[in-house]
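Below, in structure tokens: the form predicted alone, a single chain.
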Amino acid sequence: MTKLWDPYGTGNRPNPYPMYDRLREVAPVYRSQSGDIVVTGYQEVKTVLLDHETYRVGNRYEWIERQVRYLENREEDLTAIMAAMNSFLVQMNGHSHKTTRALIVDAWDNKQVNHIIKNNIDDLLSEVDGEFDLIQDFAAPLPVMTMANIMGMPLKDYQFLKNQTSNLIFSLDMYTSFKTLVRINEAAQALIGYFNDYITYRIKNPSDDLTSKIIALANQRDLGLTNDTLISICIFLFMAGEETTINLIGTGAHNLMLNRDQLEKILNSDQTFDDAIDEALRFESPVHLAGRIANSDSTLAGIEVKKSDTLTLCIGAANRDPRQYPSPHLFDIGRKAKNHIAFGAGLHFCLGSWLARIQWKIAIKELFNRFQNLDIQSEPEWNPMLSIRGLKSLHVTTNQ
């Protein structure tokens, strides 16, 4: 008998939507064989996201901490992962979340962002010709270069930073093997070392970059942030500003190439771009799974939720719930999908959503205006993660 919740099942990684549909039809809130509560319905997922009193974030950090402490007793030191993650906004609750989020929001502005993105795109696209990998040669390096510029780091370091964050991002995945934990820990150690040196430099040599502004504002507000906390905040900003944007650009471009009539519409009218971004986010949500922990007993869609129960929120499933979006498996920029929850909802709504949207718009415009006959050359390869959905490779040809 086919398991309803089987994310590792054959075919479910590259295409999890049939599994999501089966789950939602049986129960939009479902207690799985592992005991976790899997939520696939749009209204049910949104209810949990908005109710921060009943449901808290942090189950990934708590799971990582249990694994690290267990392995520590077996003389395996993976504590760098916890040090890197200690101030990730997506794992924080209450006052610490509110204070840290306010610090970042107030320090971060969009000055020069369009100029930075455009220059990076020009540099990347000037290097491609004929056949190229749209992900590895364009979508993947662009957000890394952009965040390096915004945070004031030398652009020459972007490849090192990309390599490390590509491994650390697995710390946010649902299930992680020991081998992967070791790889995550090595990346965490490398990033902690890098950002420790960089923050030390910026304290002595402040500039107009985001890192300098965060340091200055934290001191001005007398927040008493330790160097370890500043390092974790910077690692999170760099990683969060990168991975989801890579996936949004990659899957968005892929779906537009599969729907040429809609590509023509957005290239001929600026007004349709916002609708196209929302549909791209709804159709292939970059963050597919999110976690919550129940703070108290409750009931969700008729299912009893006990205190300390873990919930897996299927963002990708919710954004294709036919009760919310008719013909949900159809990519349609005319559906006005502004109420999607690809960036979350409530207190933990993605604070970098504006940057992801700007990069997508400029990247798509520049890519397809420059290469108007861009075609898919071979079947795309999806990345192996469950929680973060995106393409690992997409070979295209310019056909000029």
Ligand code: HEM
Given for the second form:
Amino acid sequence: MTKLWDPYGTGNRPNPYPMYDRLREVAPVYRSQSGDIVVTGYQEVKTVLLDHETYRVGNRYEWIERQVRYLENREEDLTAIMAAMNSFLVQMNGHSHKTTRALIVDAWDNKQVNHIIKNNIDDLLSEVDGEFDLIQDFAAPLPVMTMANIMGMPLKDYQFLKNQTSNLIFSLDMYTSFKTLVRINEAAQALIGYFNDYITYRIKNPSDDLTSKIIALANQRDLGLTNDTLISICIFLFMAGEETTINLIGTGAHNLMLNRDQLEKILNSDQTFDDAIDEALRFESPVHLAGRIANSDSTLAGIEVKKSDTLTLCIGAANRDPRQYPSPHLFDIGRKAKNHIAFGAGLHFCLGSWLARIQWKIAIKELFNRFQNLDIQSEPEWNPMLSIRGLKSLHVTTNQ
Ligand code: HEM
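For comparison with the form predicted alone, kindly provide the form predicted together with protoporphyrin IX containing FE.
And the full complex, kicking off with our chain again.
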């Protein structure tokens, strides 16, 4: 018998939607074989995201902490992962979440980033022609270069940072193996070392970048943040917009090439372009799974939830719920999918949604205006993560 929740099952990684549909039809809130509660319905996912009293964030941090403590008894030191993650905004609750979020929002006062993005895109596109990998040669470096510019780091470091954050991001994935934990730990050590030096440098040499502004505002507000906390805040900020934006650009470009009539429409109208971003986010939501922990006993869509139960919120499934979006498996920019939950909802709503939108818009415009015949050359390859969905490679050609 097919298991209802089987994210690693054959075919489910490249195309999890049939599994989501079966699951949602049987139970939009479902207690899986491992005891974890899997939520696939749009209304149900939104209810959990908005109910901060009953549900808290932090299940990845708590899970990692248990693994690290267990392995410590076996003389494996993986504590760098916890040090890197201890102030990841998306894993924080209550007062510390509120003050840290306010610190970042208030420090990030310059949102004029179009020229930075445009320059980075020009540099990347000047290097490609003929056949290239739209993900590795274009979508992947772009958000890292942009975030390095914004946070004031030298652009020459972006490849190092990209390599490390591509490993650390697995700390937010589900079902992490020991081998992966070791890789995450190495990345955590490397990033802690890098950001320690960088923050020390910025304390002595403040500038107009986001890192300097966060340090200055934390002092002004007398938040008493240690260097370790600042390092963790900066690592997450740097990493949060990376894989997600790469995937939005990659799958968005892919779907537009599969639907050329819609591509033409958006290149001719700015308003339609904004609708297309929402549809790209709804159709292939880059954050596919988010986690929560129950603070108390409750019921969700008729299912009993016990205190300390963990919940997996399938954002990617919610955004394809037919009760919310008729013909959900059709990519249709005309549907105006404004109320999708690809950026989450409530207190943890994505802090960089504006940046992701700007990058997508400029990237897609520049790409297709420069290469009007850009087309898919071979079947794309999907990345191996469950929580963050996107393409690992997409070979395209500029000639037809
Ligand atoms: C397409 C791109 C992006 C998508 C789909 C996305 C999605 C999300 C989602 C779903 C959450 C909430 C997770 C939860 O509730 O558990 C989130 C939080 C967050 N995102 Fe994004 N994100 C994107 C780009 C960015 C960018 C460019 C940044 C810039 C730094 C960013 C920074 C953050 C931060 C700091 C949080 C934590 C907010 C909090 O917990 O208060 N994201 N994002």
